[in-house]
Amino acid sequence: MNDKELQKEIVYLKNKQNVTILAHYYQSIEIQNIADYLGGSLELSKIAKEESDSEYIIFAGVDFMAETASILNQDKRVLLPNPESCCPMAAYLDAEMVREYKKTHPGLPVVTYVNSTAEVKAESDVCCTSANAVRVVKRIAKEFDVNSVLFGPDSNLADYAEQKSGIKCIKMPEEGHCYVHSQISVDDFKRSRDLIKDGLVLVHPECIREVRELADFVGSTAQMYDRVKNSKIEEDNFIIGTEEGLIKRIAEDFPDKHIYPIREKLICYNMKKHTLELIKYVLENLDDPMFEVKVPSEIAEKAIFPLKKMLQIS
């Protein structure tokens, strides 16, 4: 089958089962145009929980998302097609670290980003994103009366949080970082800024300092789509700082507008482990037990609370 083929199957396939497909704006544009909904990672995990009824949700994303729909949505089976598309920024802070943190830093309250394990979130006070992450560690320090937290594992928004907070955001740990927004470089700002003159340079808050304050904008995923989506008529040019997905998400959504990347090939091989004809095989074999990600009932409990008043905070 061809991919019009596939993508037809997969429809009908879903619609007569009644599963819902999320997808990140990370996954190829052929993903993205078969799912019912599209967007960030916490956001299509909300959507899970508040505007699907069906029992089935495949998440064509990565582990750590489909762990937080699995915590959100206790009473669905949230399905991943690949099992290997990990995050390789999760994975570089575990439950244990956390625990070993807090004994180093009592009464410091813990920020996790939604870019990590439930086991990590259950450790945890709160939890952000990177649309939100200055106003959660700015709460969650007046809550506690401190003027530091414990932020993990992003190390990048770590410091783009204390930046614009002002709360000193211990990372957890120093070394933590996504390895798509962190190659970014100045070099490539120069380069991009020189090939188009007038162009807008938006770059993501997981990108090194030197890179977000040479920018016009700092903002998430959906920030920065939204961000093409309301600009002026007379800005024409965007230089995108992120993963190809989402930039040509932006291009094929805004065709009057001038889409540019700020380097080449910025891919995130672990979210572009779904294809769709995984995804076909899933909706032909959902009761597969290897696709399914389950939080056990015991984390998912702990794990909700940071969850829960991160969106009362947002």
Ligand code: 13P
Given for the second form:
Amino acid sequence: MNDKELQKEIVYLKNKQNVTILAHYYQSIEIQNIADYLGGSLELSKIAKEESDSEYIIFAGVDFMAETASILNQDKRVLLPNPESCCPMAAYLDAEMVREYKKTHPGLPVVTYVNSTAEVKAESDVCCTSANAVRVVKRIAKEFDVNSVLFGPDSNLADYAEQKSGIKCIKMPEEGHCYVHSQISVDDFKRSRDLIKDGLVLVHPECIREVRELADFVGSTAQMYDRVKNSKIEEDNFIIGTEEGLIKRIAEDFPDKHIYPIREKLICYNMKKHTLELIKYVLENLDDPMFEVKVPSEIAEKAIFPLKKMLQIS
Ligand code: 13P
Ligand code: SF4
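What I would like now is the form predicted in complex with this ligand, since the data block earlier showed the form predicted alone; can you produce it?
Full complex below, order starting with the chain above.
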């Protein structure tokens, strides 16, 4: 089957069985185009919480996104088309490490990026995404009446949240990072700006500080999308510093703008493990336990609090 035929079959099967498909912007355009909801982590977790119509959610994203959907919507079956699609950043921090940080920093709240395991979330006071990290840090520091928080696992997002909030974000651990965004260098910035002189540079907060400080705009995937969507008529050229799935989406949705990647081949191979063939297969085998993402109830019961707190703050 070619892509068009696969897409047609997927839409038929999901409608017939009342399945909802959520997809992150870093999926291939072919998968993005068959999703019921497409978005960044924050929007997708809100949808996962509110989604009430269907018994099954197929999540075309990485494992922490599917786990979050399952924790927030425990009466749904959440399915990950490729069970190996995980975010390597989450592996920088485990629950035991968080317990140690808490012991050495008593009284400080724990803020964890949603790109973390369910066990880590269960040890946290509040979660955040790249879209709301600054607001979450400010709010939780005020609530605990402190000037520092523990923050993990992304050290670049911790640094960004600290710069913007004025609250010290102690990194759990120092070295946590995203292998896709941390490739973007000052040289990439300079090279692309030399080529497109009036190009507005939009980057993700997972980029290193030196790149963020040169950029015209720093934001989550959805915030970058909205920045282009709401741009002034004379803002023609955009240089985007994130995974290519979002860059392709923006280029397709706003054909009157010129969209350039800050660097070629910014690919999250973990996100790209899902395929149309796999999604079709899952739709034909909805009850195959291989695809179901289920967080053990004793973990889910704890992890739901920091997630709900994040959603209240957002
Ligand atoms: P957003 O929260 O901006 O959608 O990004 C998720 C992610 O994994 C970034 O690498
Ligand atoms: Fe994880 Fe980076 Fe991929 Fe996002 S882009 S899912 S942070 S590895």
